[in-house]
Partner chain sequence: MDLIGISINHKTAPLELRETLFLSTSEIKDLIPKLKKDVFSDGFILSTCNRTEVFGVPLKGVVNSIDIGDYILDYKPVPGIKRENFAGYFACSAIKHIFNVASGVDSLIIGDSQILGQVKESFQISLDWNFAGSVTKRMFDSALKVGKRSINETGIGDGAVSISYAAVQVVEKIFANLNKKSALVIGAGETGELAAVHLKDKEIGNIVIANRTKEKAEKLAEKVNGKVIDFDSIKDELYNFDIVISATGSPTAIVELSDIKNMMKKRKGTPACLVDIAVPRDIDPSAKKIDNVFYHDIDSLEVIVDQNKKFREKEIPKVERIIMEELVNFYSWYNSLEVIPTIKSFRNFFEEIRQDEMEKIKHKIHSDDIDKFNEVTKRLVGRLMHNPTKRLRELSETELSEQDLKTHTLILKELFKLDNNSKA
Amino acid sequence: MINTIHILNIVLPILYAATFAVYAYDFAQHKELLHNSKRAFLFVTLMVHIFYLLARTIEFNHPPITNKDEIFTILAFSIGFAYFLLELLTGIRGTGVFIILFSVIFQILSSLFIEDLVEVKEILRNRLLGAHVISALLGYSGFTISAVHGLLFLILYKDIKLSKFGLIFNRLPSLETLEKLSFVSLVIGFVLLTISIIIGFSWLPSAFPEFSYFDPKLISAGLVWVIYGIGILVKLIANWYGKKVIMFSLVGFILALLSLFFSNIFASSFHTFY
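Okay, now the structure: that chain only, the form predicted alone.
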């Protein structure tokens, strides 16, 4: 098993790079064959990645969440998987090149520096903790994809106002479609973050009997959840559209990043396991 893990550690960045190349070539040339089949490249890459993550979990007897290099490979998978869900839900495939690039970067970083860790703190072997962390990363990946589509919306909006009708105008979906992709990605992220929070609160009392609800990371995750939840309700009730939705997505993403940054850097937490 260990040899298989090491081989897959080399194969995965190659697969992600190849998938990115297919999406990039289709974006530049718009070949019908690639446009219809490129999702299959991403599907195969994700299936191999799932096997890799399961193999590491079984071989080392802990979910791959024990350090930043293991987190990087989870992030690579999370971004690719969240985008794959977005394609399935919307049928729109024109923005994958801008998303999968993040998976390539994170998987390369992971593959270069990841280590085989057998001895870890006992808490890190808990499967519920693994599900909690992975679903949270999937949620934040959804928010990231939403923000990327928001930036693409603003770029295309600016090009249209300046009457620049180049590759971006010809290949990107319409402004309306980019808004839809941004919002659907946001909803995917919100649902997955909700699952993570539910798992976390159901597991916390048994794992940390003396934990505090005022823990910085609990507060930051709660704030992110509330901000995005309010945004989704306002969009649905007040019928927001266009730049209002996009600006909310981008502002929400920035606030989420700031919240996570300050809770990780400047505050102590029972979430610090290593």
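Think of the rigid core as the biggest set of C-alphas that the two forms share within 1.5 Å after superposition. Positions refer to the first chain, counted from 1. Everything numeric here is computed off the predicted structure, so don't read it as measured data. First, how it differs from the form predicted in complex with the partner chain.
- Relative to the superposed core, residue 20 shifts its CA atom by less than 2 Å between the two forms.
- Relative to the superposed rigid core, residue 42 undergoes a CA displacement smaller than 2 Å between the two forms.
- Core-superposed comparison between the two forms: the C-alpha position of residue 149 differs by less than 2 Å.
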Second form
Amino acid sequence: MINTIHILNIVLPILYAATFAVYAYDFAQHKELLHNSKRAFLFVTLMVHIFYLLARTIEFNHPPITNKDEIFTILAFSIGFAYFLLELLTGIRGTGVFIILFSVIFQILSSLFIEDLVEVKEILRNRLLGAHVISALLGYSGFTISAVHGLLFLILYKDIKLSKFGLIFNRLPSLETLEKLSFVSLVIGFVLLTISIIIGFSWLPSAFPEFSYFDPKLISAGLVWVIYGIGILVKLIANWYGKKVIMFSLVGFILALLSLFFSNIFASSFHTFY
Amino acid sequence: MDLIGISINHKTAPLELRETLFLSTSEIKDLIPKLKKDVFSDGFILSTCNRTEVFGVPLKGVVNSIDIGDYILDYKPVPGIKRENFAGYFACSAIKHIFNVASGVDSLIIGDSQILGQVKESFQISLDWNFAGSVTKRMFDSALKVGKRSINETGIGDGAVSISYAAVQVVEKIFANLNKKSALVIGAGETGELAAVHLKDKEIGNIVIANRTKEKAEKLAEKVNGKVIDFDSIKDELYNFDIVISATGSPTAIVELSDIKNMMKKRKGTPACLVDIAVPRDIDPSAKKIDNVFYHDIDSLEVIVDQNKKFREKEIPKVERIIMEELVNFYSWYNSLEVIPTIKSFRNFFEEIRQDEMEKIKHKIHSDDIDKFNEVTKRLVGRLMHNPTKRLRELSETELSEQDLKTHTLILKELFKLDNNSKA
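Switch from the form predicted alone to the form predicted in complex with the partner chain and give that structure.
Let's see the whole complex now, leading with the same chain.
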């Protein structure tokens, strides 16, 4: 089993890179054959990834959420999977290349540094922690997809304003569709992050005696939650459109990324397990 | 193959000549009986504002394309037209030309979406007026197949190649569901009408027409199931529309920057697409500086049109491959027509021998055995003939050129002293 895990650790970034290449080639060339079969590439990659995650869980006797390298591979999977569902439900295939790029980056980072951890803190085997982390990661995947669609909205908006009718204009869906996809992903991400925060607040204080509300991760996650929450409110109540709402998605995403990196790398608190 | 015909199109003649020669449906229906009497046993006439095509199988004797051209000009004289303005086609080149026309690669606008419908219509007139023989019917089917395959299997018809359609393409990049949007078309002239029709085709939710002459606006509104507003109320009503397409002949601007600012204020920033396809422009171009206002004029839309035209040109080789495939299919069928009489004669020749031999022995055998002998001899002849007839059909459908096929059938006829006067 351990050898299979090591092989898959090398194969996965290659598979994600190949899927990305297929999506990129189709975006540039728009070949009918690839247009229909690229989803199959993504499906196979995700299936291999599921097998890899299950194999790690069984072999090391804990879900792969115990350190940032394991979290990166979960992020790569959840972003790819969330996009796969989105493509399946909406039929929109033009934005995949930009989203799968994030899966490629996270999987490469994970595969480069991931270690075989058999011995982990007992707290990391807790199911509530698993639910807390998984919902947070799925929420961040939603924010990633929202941000990518938001960025594509801004690029297409600018192209149409400037009458630049190139590849972006020809391949992307309409501005209204991009805005809708960005907002729906944002709402899904927000709901999942809310679930994660609720689990965290109800369980963390009892699980960690050194729990503090001034934990950098808590503060940054709270800030991200507030920004996205305001974004949703202004859209629903004030009926804001387009660029203004998109800016909330992008600022929230940048903040989420910064918090993910800095709070894990530099900060040290009860919320840091590795 | 005797098919012969002439074509006058954008490659051979200027627009004024093509327009003058244009034959209306009633003229075509009047001309067909005359052609049937004097020139062709069967054929068809296709006439649009851009081309006139007259093709058919000659009744008898030698008919050349010049004779056909002269005959058409006798019917409808066109001052200033010359013989060079007609392109002549014969046999294979005629079929290929008809396939080219049906596929849209021979059109002024490559991949023209209307031409296939016009070809179909002209074929239908031929059928209705008993001007279609077996060869022309088959040719119609093949030409329509070429046209459909070209649309479905290539990008020859993709993208907008007219300014009005390019305007709708831009609108579609801004809004997802046009059936929930409202559009105002200012100007009910040819361009405005085209834009309104394209919007209707895209199932726009609500379409309103404004024109200085209200009757024209009402006429267009009726055509596109729309409504009409007064031309003078345009500025006050602007905010009600997500899409505004303007195509008037007005020498001065109709919609000023201040009107658009007011419009956006009332719309609370909800996006609006303003497309100005008038020359000179109807809408102040500085509108493009306003947030969520997407302003486009003829120059910017021309970029889309040029891109799509280049794309369609790149698709021509794919269409040509389809044309070649269908030409091969057509000629396989046509060649098989050549061998059928020979095969019939061949069968008759053996059948006569069989019957002759049966006649000779029927008095020498018991009457109960006659049926058995009949059956055996029929089976024997059938088996003897099976391979040569099957092979001849195969050769006609797949492998041989028209000349090779003639040689093969000639050898068969010579060896067995056959003629094509089949009794069957």
